[in-house]
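A lone chain, given as structure tokens: the form predicted alone.
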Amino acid sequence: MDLKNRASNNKGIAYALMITSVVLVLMMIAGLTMLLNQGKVINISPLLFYKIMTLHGTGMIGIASLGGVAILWYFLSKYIYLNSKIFFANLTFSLIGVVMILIAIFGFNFSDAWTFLYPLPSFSAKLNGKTGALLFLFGLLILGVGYLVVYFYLAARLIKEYGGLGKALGWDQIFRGKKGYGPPSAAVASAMVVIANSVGILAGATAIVESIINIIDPNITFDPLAAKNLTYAFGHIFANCTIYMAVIAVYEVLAEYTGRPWKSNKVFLIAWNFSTLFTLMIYTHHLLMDYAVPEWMLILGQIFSYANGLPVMVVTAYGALMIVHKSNIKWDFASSMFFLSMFGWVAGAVPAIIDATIVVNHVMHNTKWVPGHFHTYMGMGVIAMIFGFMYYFNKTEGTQKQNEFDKYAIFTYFVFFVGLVGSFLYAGKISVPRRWAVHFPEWTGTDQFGALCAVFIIIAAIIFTVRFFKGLSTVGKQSTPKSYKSAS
């Protein structure tokens, strides 16, 4: 066992989780600010609103991905050797990219949202100068480079360990009749993320480079519809992969707590293979309102958006129920958050599937219905998994113990998150538009109720974060370190 590398990995993971927890709270406060403005509780300028909206969307997805990579890295390193220098490289790229994006937004008034749809950045460049738009786009590009470094490295390690990414996804068991179980669930999920997110990031990088070229030389133009396809392919895949990385913790921790290994049987492997394929295809449900998109793409977007909810989500949610059933599991902060996150994932998929229906999408997609579904699976799914892992990390690598505040904080977080997403979904039902800085009086009730819920969510998140930072002081001080499989 390379104890030095393991200690360095844990150090990097601790740094990533520290950054993740603090930024999550700040992004929640940014979201609350927008709700308070829409609900006419406070009054900020439309420009500031859209700057905050750009920060909130970009920052929340980016920080969820950083937390997801930390989870993936921690558990995959139990099975194969992972060099901590690669993790620190990604962390460095991420910090540089974030600083550039913050300067672009608050220093140069860039406010085109995370989607940065071509040719909007060039319009911003004409309005506020090229510096802000270029800083934002290059910041995203640097973030993408950091993640590609991680994914390409992981691809090389998985290929060396299992003989190929296909074998890491269990193709020997699925197609070649190999008996027994496939690779560990952490390896299967990692292989899926490596394939899907590498494609997504490269698609996004293409759209970003197009915008950069157009800003530098406006005479060079590109097809806006093709750029939109590339952008949403990137955005949808990247956002989806946050939960596919974080769910590794559910497999590992629930199996550990119940003493029942989460085995990669053929059904499990088939589900993850289908999800790999579907995740690459279903971004087209974001384009259902675009009449210029070929009809066959829209039909595929609807069909596979329906299908995508079934493979991994159903297998994982059902598996979580079965592995816990009659197991005498000891519920603590980590196991509670991981188990409840399954509810958030499943619940978030329901309004997403509804929105992926073409006739519904034409009416609902540009309303708050979409933030409703997204906040459900992100806030009660991905973010819950990250908070749960923060406690698990301190407990496993240190000596942190649960207290009464943890129980109340978990209850507060989930109850008021249900209220928040409920306010979004109801607002979508009554056709409240998303991404509007100013709301009509008849819409402000949903905004005010959502803001009230957000206050309690933030209080719970602050408790999680404070507890995490206090628990970090015990990391490395446990008497019996947890052993990991060593791989060269």
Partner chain sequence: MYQTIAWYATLFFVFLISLAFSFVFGESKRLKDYAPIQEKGYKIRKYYFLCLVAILGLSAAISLTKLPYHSQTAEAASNLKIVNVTGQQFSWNLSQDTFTVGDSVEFRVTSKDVTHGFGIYDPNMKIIGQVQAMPEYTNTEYVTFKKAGTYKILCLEYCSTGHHLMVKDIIVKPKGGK
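Right, the form predicted alone is done; let's see the coordinates for the form predicted in complex with the partner chain.
There are no partners or other molecules in what follows, just the one chain.
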């Protein structure tokens, strides 16, 4: 039974990774299309641009989360029993949600972006009809329900196994002076994500329901600033949790490759507790230009956004450097990706922290600086972790081997991703606004440079994806018969 569940878990994870890799490549092509249009190399209608933008944003955050959950599921299920049905339930909810969102965008011209601000969808509904807006909103809601099912289940499992979410976060070690290490890092990270993302999704669901109600009956209105708080509580937490899930792979695999333990000591546990707290608090740095928000909240937004950089810079990334230092580690696809992903994460934190400075935000908020920083930690952080995990999964569950090309593909991916995010950040420096379909002539140079980099990133991503699918074909052959035999 257990082994059957494991095989079934692996199947679910393989499906999730397949979807992730293919959608990723498609969304990257969507990203390239946007850059080509902004750089005036091609010419698409603004409506189509904003539809693609909505697709790219929703799709990328969606797959980063799906890939993250796959990583979490894979490693956590080594320590505690996880029922594969729940994973498949999430996959099903996601698929239904995605189909609805695709129909909304391409069938009904929905183009309000993945973090729309109330009452925008209601105004669009007046223009384009209610169907598109409602399909998109309900689609998002169903996606959210899928993740809530996962997180509530994980919460229940963690509580059962460790005696509470607090204990899973190592409160015994931190507060009650319990000696020794806390729960495995996979459990600590899972507890953090369960707490933060459940809150985030519930906030997002509230904002979505407000919009739905307002569309159905425009006489019922809500406060736009309160709705914006909810929207960004959701957007910020959900996007950030992708990396807190994916990093589990880094902890597990670097420890395995170096033969050095990466245990949850007290500093580690304290860092994760602060990450939990800060991730929940600092979404207010998205509202620094809403002067109606009480000033103390915005000042706290800046200070805690600064502080939020500390756990990753001082504990997680530093820990990765320490564990690799003079370890004679074997550099293969997985370990290289994980090492570089830590660089991407920390490098992305720098422009993020700078932008959370109120005086800087005053002149850089909603410029390309913002996509600049999150493409750094998502593209070179989360996505690199997910690619690394894909290889690790094939290698561990199947027989995939490193080949000569992999090295060059990894090199290409990172060098050109640095170029892409550099072009975004530079565009932010020269005041190019984000989310503009049509750019002024003095801005197009940055777009064209970015587009050039994107071409090479996409080539590398296609190589990764093809390699992943080839490797995946070895997975069924090696491990499934083995587990069935011992199961009977």
